[in-house]
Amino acid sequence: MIEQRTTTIWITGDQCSHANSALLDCDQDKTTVLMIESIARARQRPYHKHKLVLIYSVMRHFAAELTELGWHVDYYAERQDFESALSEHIDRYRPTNFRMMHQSEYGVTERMTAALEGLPCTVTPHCQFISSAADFESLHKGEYSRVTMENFYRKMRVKTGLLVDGREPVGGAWNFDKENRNPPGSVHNFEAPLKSPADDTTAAVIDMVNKHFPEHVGVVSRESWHLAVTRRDALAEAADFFDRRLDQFGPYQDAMLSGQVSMNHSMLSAYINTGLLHPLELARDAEQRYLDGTARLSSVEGFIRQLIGWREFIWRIYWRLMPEYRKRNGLKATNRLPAFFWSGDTDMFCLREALTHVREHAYSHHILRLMVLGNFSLLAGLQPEEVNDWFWAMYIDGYDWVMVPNVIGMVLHADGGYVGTKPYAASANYINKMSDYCKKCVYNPKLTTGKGACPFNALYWDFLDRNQDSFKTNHRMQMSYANLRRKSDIEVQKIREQARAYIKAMAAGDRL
């Protein structure tokens, strides 16, 4: 017979962290650890395989970890659903009571205390962020103002004192953005990033995901696995980073470059969104190596905005509109995500190329994200849920949360505007300017129409002339519809053209 355990701590797959905020002030002896590996679960919408690698095998090295310091785990592994490893756990425990801490994705909480079979749960907050919701809504003057990410991010400065001598930015400036904007040109210094080789546990963990998902996107091996799966060897690939990459990650943070898929970004995200790594830990740490002498300023602020500004800020964008923020689509945008973003089949060598970094890593950085597949996204008019939910099956480190404000908003501008207040929207230009794709592509950056045009150049311009009514008073977009202005009717004609058959094509399932 069991010994009953009165209290159950269930924890999810994104929440192996030991500063667990259910864990805290809970009787060992008492307490029992609940975790359950869902087949069902990993099959509401198509995971990348490495995505699902990551998840379960942080999950039962989390698992072992909590075992070694002396608490009770029950693990179900490989179940096909949470109900009936959850019922099986309560037959077997009789908690009086449970524990979790907050979801990450809006409306799971309910969902999971709902199925408890009428047990008391005590609901914890989430440990992954900084700010409160006090700190996002002080800067609002309203219901319906909205809040620009370089205010909440100065406020999340001087909360945590990062970069700040008293309220004031070392430096003189809060940004400096202008500086980290360079072109890869032809010197460069893109290292490597540290690997960590797959253990017995990940060998087995990427063994069951091919079972189950044979159909999944991704190939997985022991012998191509290196991702961190522990803390500690996600410590050592951060310090890895702060020695090798940092200094150099904000002048090139923008830049694109054929057959470099980290160039000098960190790849920590997905172990921040886990559990594996706290962010307020990891911007001190890039703090000190600026008081160090060991990295710019430059580099160490862009690097802390991504951690303390835009991630919490997305966090707080999440909570405060959710559920219906996910369904916006202020574009009206109707076309259907072409069939080449899951097979990576198009003779456009940008989207191929970050296509490609996707289906083999699950990751892509950032202006890929934004300016290759997201810009491409907005001006072809592809409907903003289908996108969302691309992007949010394939990254590694993509969770509901995190993309909803990033694609509805920054990426497809369908939110009206409460994220950013113009779209990314961009031609042909600024990815030649960005990148050495274009010189190795088969479509002319020069070119807008006819033969060889790149697909960017008409379809952005069509953007601009058929969404006119949302920015003709957009400040921040007047140059750009003056130039449009300035092409003649019969151009514009020519380019409407242009980009519906492109748009057509696609529709089709034809190569693009």
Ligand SMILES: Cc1cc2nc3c(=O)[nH]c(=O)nc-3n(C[C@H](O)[C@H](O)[C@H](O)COP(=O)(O)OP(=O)(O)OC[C@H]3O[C@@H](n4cnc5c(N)ncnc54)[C@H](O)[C@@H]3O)c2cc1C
Second form
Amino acid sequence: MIEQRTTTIWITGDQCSHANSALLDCDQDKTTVLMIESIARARQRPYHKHKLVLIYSVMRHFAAELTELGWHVDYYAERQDFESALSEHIDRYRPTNFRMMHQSEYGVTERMTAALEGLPCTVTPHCQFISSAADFESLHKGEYSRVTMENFYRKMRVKTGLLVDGREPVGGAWNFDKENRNPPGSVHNFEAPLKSPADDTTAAVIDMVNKHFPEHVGVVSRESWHLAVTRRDALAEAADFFDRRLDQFGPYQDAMLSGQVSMNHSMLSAYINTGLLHPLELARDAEQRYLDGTARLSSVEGFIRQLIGWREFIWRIYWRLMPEYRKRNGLKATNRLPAFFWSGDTDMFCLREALTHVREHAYSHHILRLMVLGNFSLLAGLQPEEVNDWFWAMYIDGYDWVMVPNVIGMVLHADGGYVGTKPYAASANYINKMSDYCKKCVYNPKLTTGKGACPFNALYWDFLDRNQDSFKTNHRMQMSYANLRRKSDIEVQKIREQARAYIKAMAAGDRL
Ligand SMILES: Cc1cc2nc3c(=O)[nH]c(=O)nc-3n(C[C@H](O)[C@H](O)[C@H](O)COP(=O)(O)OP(=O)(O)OC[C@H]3O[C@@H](n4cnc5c(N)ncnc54)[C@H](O)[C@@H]3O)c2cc1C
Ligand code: SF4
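Pass me the form predicted in complex with the named molecule as well; I've looked at the form predicted on its own already.
Let's see the whole complex now, leading with the same chain.
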């Protein structure tokens, strides 16, 4: 009976977890679960169609699962905006109070609770992270000090008991990063991840997304859909990763090969970020594979480091430094995002490959994000907020909390070195070593200036040259600056001119 349902639990698309803390300790007979699909929200950015399909389909499946479990769900499909659906819900159910789990994006909890027509709302803690603010804050030595990922990660290892023996790391080291950087060499037999085909619910969502958002990036059809939209299917994909690919995850974590989208990466981030999977359960499953002897320690540690180290570190930085963090532009980068980021139309093989992965799958693995797209954005001096917005719209796993520290901090070093003490800046040499891309490219990775020179090279040296004031006291950059100093004045002048020519060409919308 509607009138008996005094509490409404509002659940958003990135909170579709059965462990959602707002659901805990609630009387099902007195509670309604409210879920709203807002077309206006999805139009705020040109979100990739795959991302929209994933979120709406996850929501619809989650609502069905809750109903099966005895919850009364009031679901508003395909609504113009949140406000009209919310007001309809309040008119119909007349709840006396709301509950919701804290939102992952800064300021949204406050905006949502303010929209509740004066009704009280209990906000419960976010359930999809492992660390507490105290875990992070206790490592700070003062208001302006910074915490390294490595220190935070060690604390998380001890807190969770993962790969530790007492307080000591299993295998004698906390970090096997050095074993995680093999170039692909002749290893080309990366196994494809398990696929989860579309059911009728996902097919209906695909039609809906194609109807409302035809101009958004991406092509989506029932036939080509392969992502999980339920916890059951996401667990099956995770188990398949642990069975067939985890052991090889470590050695080739940084490697790139043309035509290979996932390599040995898990492709689980979209499921974790919508709540289908919990990072701790995945980390424990990975540890079990090491204990069983089915996956090597360097791979298991590498995977656990991403989940309980990097992911938690990024989350904590976001909440410590927002809201001003998003606006940071420490290197005063002002160049506009080139048109080819949207079209993929470039001769630079590595960029074209990364952009193709993103356009086709709303995904590329970490090194393509960091050392190809991110590195190029850093070297070319692209505006941080514009780069951030592009990543956020294009990636299936993109949310404000994870984009801002990764893009503003890790990639663009616009935060003054909070996420990383040294910028991830590299010339073509790195890409050539870690991939087969340069062999297929019209540009020459060995040339810095002149016809056919790889744009990464002049842009790299020009980046160092124009940012000397920011990095001259950074001891981790001394080797790079020593190499720059070895270049003659004429060489440096040529580099500057070549770099300016690339920037001008991009501004004019020309192809690189
Ligand atoms: C420019 C840039 C943008 C990024 N944007 C996002 C994003 O929008 N959403 C997102 O979840 N991750 C983002 N990352 C982090 C990382 O690249 C992705 O989590 C990872 O590539 C997802 O693919 P996977 O599941 O195959 O990861 P795997 O390589 O298999 O790693 C396992 C898991 O570790 C976690 N993880 C690893 N690194 C990070 C990190 N730096 N930050 C947060 N989680 C991490 C993810 O949950 C991931 O699923 C970004 C990184 C960069 C450099
Ligand atoms: S030569 Fe330069 S542009 Fe071409 S693939 Fe290599 S790094 Fe990329």
